[in-house]
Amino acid sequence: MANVIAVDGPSGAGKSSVSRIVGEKLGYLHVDSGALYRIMTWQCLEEKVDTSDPAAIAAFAANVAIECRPEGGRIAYYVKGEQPGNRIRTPEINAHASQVATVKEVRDRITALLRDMTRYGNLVVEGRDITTAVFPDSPARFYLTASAEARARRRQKEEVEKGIANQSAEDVKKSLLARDAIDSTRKYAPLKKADGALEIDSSDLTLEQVVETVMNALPTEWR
């Protein structure tokens, strides 16, 4: 059976880089889970679907081929035979994705997306409900955090970086914070610490304190 390091934390906090480190020493595959709900949120926009509407929502998630390939240390996706790219990281996505992630059709089928993958081999799969609804099992869990002020300046980076900057420092704390909330008191799979997960507070931590963290912190037969 394939191995699983699960990641779970609010935006911001570190899961993406981390994990594909991570992934890339052990020879695992980086899986973005968040990008599967941009995808679907993405797909909304694009068919004109009422992100407000959950039933409308669940109707057309079900319907949303996704396509999942193992390629260049990563689980890679491919809507209608392309890569979504930055189409999936633009903030009127930030805006809409937590809508479409409360409802319980869209994570079900997330969910089974992820588990299946593991028959690709061993994984590191980031996400805000890994360690909780998705591999609650695994023996390697870990949950990311960071101020809402470190957070919040990672990503507008990141953002800069990807040449999709538009928001000012302030307010992409603000947008954070907003999907925090969503995230954390959604009915479904809520994003919280799971019992007997490892919490790492990455706020006064360099990406290779982080790692090295999660790396210790592995079965030893993992490493």
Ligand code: DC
Contents of the next structure:
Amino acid sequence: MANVIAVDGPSGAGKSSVSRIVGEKLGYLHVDSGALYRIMTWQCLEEKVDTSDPAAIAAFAANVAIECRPEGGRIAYYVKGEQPGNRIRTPEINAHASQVATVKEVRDRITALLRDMTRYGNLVVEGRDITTAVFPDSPARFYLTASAEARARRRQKEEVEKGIANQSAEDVKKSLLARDAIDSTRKYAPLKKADGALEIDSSDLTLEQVVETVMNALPTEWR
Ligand code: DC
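Follow the form predicted on its own with the form predicted in complex with the named molecule, if you could.
Now the complete complex, all chains and molecules, led by this one.
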């Protein structure tokens, strides 16, 4: 059985950077589960599926083909032979992804894809329900958080640096809080700190400090 490090937390808490670096240090594949929800959302929008209609999303999602392949230290995703890249990082996708992620059929499908990835080897998986629903039995579970201000600042900087959008920090914060509210109050697998997960508040920590905290908390035989 593969080792799985599970990392949950709200948007902008630093899950991606921390998971990527921990994965590099240990030679574990980095798995961005949020990208799968974003891909489903992107495909719904491309095909004009009404993202406020759970039944329409469920029916459509069953037929979206996502190919998952280990590549360059992570699991890469392909849709119709192409990687989605920044097309799944736009404010429009941000605005619809939480809604799509409330649909049980979408969650079941993505949970199955994520569990199946253990056949590729040891993983660092980040998301919202990894510690509670996808890999609840992992001995290495983390809940990464930070103040809304710190999270909005990071996300805005990232959007500008990547040339994805040019929103104000205030707008980024609004969109992020709206998503947090949907993600943590939905019926199926809401975002919450799992019993037994180690909570790390990264508001006043450097990336290196967070990585070190995670590394030190891993089972000794994994380090
Ligand atoms: O982490 P992210 O911002 O890329 O996530 C995009 C959306 O998908 C966000 O609304 C939360 C949702 N999501 C989820 O419900 N479960 C996960 N395991 C990962 C993301």
